[in-house]
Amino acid sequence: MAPMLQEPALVDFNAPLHAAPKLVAPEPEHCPGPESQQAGKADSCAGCPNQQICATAPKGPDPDIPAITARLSSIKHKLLVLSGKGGVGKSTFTTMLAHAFASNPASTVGIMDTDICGPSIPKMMGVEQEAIHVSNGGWSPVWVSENLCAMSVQFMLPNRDDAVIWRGPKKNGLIKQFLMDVEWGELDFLVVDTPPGTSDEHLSVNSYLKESGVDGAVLVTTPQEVSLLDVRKEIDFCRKAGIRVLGIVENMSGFVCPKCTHESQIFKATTGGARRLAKDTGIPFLGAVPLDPRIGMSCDFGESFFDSFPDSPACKALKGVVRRVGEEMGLGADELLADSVDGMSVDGR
């Protein structure tokens, strides 16, 4: 039997994030849906055992969004790190970006880890054993240094190897708490690390941050076409969700030997890599970062790769990418400390 061809349904990125009401019976045929404005009122609802539940279920914008907007009003810049593909280095790049911004003593930086099922930011930042403190003002983030803090579900787990087995509504609830209940204070930058895909966590972050404003998103990929396939979907997600794409970073772009500095192509760019994708989609290409095993070692030990290996080719490439991210965000020299990034001013001179 041939497959039935149907018009793909459009995704409503402004849909409320309330948990679906618990129905006492399955939704009948022609049901408008328990979160619809016509729920419990339509002609098809007559005689349904769920009619009263659907009629009283919450509808419209999430009532907590004003509180979230007020809580985040003291954060100047909010940046998302995205990729439809897993294992391309989103969390690694997030830590690099945060360390680069925090290299300016005048800037205060926060990292929010929204990868609920695979939180890795605490390990990479060297604060895996820390726990969240609760005060009258809310949850206190874990401070990595004097001007760099992080928040992750890892800080709440009794054991480091405990799995987080949650459905979408519970993930949404935790992300809401990270934004509404965490005492972020006055931050210059909030960098949000996201899991792979375009699902619950991404929809939640975008819906909750929309009113408070997001500077944009940085997409991370590797050179091969298998990775670019998923990144194209992430670009489509950003455009439908109204998220500005600041640019694309090609991570693991070749391997540089730490001893002889010779570069070999481990993941060959069969279709032109991120540079070609950026050109085809009209998105800025932020740069290519070579594969360096010392990056993984720095993350394992919770150290800054910038501080440990400042003269490595990968470090120099990362500094150039960070500088271009700052340019796309419209940061001035007083906001992004040029000397600590790549030895040149933000305008490239």
Contents of the next structure:
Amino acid sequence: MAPMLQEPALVDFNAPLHAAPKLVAPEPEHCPGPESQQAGKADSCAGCPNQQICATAPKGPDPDIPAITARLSSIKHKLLVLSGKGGVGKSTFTTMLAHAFASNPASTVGIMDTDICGPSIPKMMGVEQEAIHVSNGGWSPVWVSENLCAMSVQFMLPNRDDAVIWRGPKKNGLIKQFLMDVEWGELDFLVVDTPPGTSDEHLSVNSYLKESGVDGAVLVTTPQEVSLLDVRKEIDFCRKAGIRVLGIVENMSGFVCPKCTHESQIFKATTGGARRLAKDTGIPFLGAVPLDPRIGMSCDFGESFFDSFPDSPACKALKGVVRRVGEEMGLGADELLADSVDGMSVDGR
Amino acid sequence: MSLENIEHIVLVLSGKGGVGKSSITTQLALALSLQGRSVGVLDIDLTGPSIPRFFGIEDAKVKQAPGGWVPVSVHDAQPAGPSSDNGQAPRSGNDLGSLRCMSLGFLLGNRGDAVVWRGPKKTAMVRQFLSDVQWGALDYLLIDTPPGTSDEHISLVETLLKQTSPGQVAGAVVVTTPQAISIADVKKELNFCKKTGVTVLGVVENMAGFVCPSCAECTNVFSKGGGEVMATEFSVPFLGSVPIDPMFVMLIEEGKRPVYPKGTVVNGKNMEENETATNGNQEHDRDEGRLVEKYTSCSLHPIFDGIVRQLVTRLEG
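Can I have the other form now, the form predicted together with its partner chain, not the form predicted on its own?
Below, the chain from earlier opens the complete complex, with every other chain and molecule after it.
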């Protein structure tokens, strides 16, 4: 029987790890945070009603990290897909990347969806109605094709539209279970899709994966400054957290009118777009993917855009980006795409 | 307490990111202000605050005053007068309402700084935003939220329930884009509203179609009609469809007054009329004037004017 999220006992929140103590009052100013080594001992803790709770809570690294590392030792490459901004195409790019990696029949690919409150991966992969199976070895991920599997909170919801109204610690618990209890098996690639922002999910993924080694993160953005603003924060986050940034992808870059083939910049790059941001921050620019309504449609229907429209400019641009990601990871093009085409520009133009 | 003199509190929610919550919040605020309502905008997207950018007040800083923070003013109220009746004034003839903002963006030292906070800290910040900002008397407080149904949302609703009188929290405007991926997440948000007892004032469908500036052909970049179907399914009001307008993006990004090429028709309204109106001014005037005045030339203004009228009629009776 698949575990039901409605049962509160699904995740053991009393597990010794970062189980944030239940505070009896709001945190005061200058609070070192319940997970800090200083919790309950700092000067600012004096007089705080939470002092006792914080001082006695367990501290230090998570005792489960060795178990996670052991579980993930059979995964060769781990990739994060990040963006500070929502709706820029993180999940779309994650599925594209996974489909592209899986187009080589020799490699096995897994997707882990850490967006707990708004999971999109199952729908994009066309496996929305599936449920996970529990065996002795742990939870089995849902297999989309022979060599492509996915794991998401969506597979555990009793109803498709149920809201997952969870605070941080509960989300962390589930992410930990995704890493510790899911039978990923022998994978060549694990692509981790993340929610927008720089918060619990990101910190947890990073702290749990650090030991087992992450190849790096791919940042996704759209060209306009409103989005770049948030992506800059994400770069700052990666620096602080010590995550290697493989590069930036600019999505929804330009739109070609199907009637007059006039190219418009729907999301205009008034400040130079991702190219400029990449240059300013010294991060590789991986390529620009044009806005193609057919990408959205393929995602809605859960089909692979690569299979449906292999000749579209967006598809070529995406393949260029995937190849660049591979280069940054130190892999040969032959290992990545089964149908490597020569002479393709990174921009796909 | 900071919320007691606010007539109506409206949340802007969406389960999906990047669908235009902040953009819709901005335009609702401008449209309300143009209808003479005093408006406050509170941005509780802590890890990705966009509101300062939208109102073009990224350099502004919040001032500390006895009793709390003073929100940043975008423009002050302007009493109705014969001089303001030059076509720029709202049709109702009301004065322009004041518009003030509060966001975590104003509190950051550097605009590229990341706010890497876990839940409890975000909760504390949301509580502080709701209790320590000196809004004064407001007709409307719009609260822009991050995507999802997590810490910020739970804290927001909990705190509002505690600190407001019945009827003060008017409800939520839920934003979506038309494609199925977005609808799937937004349905979760509607269920969140149901569970937490927040009234859904209506659904706005954003990015519904893009009008090519060269040939005026409308392309449904992210398909179309999904928002309305969802609203019917959940039996909540559908407030309207908002197309993508690159001129609005230009207005926000560069502060340029929108000007439309000949023959551009948005939602049945010929934007050329507007063009002749602005041609009366000089071309270099495109940069001048306050955001709220420039917004009246935008093709999206009539749409939001309509949406706001629906909301106002419902809330003010």
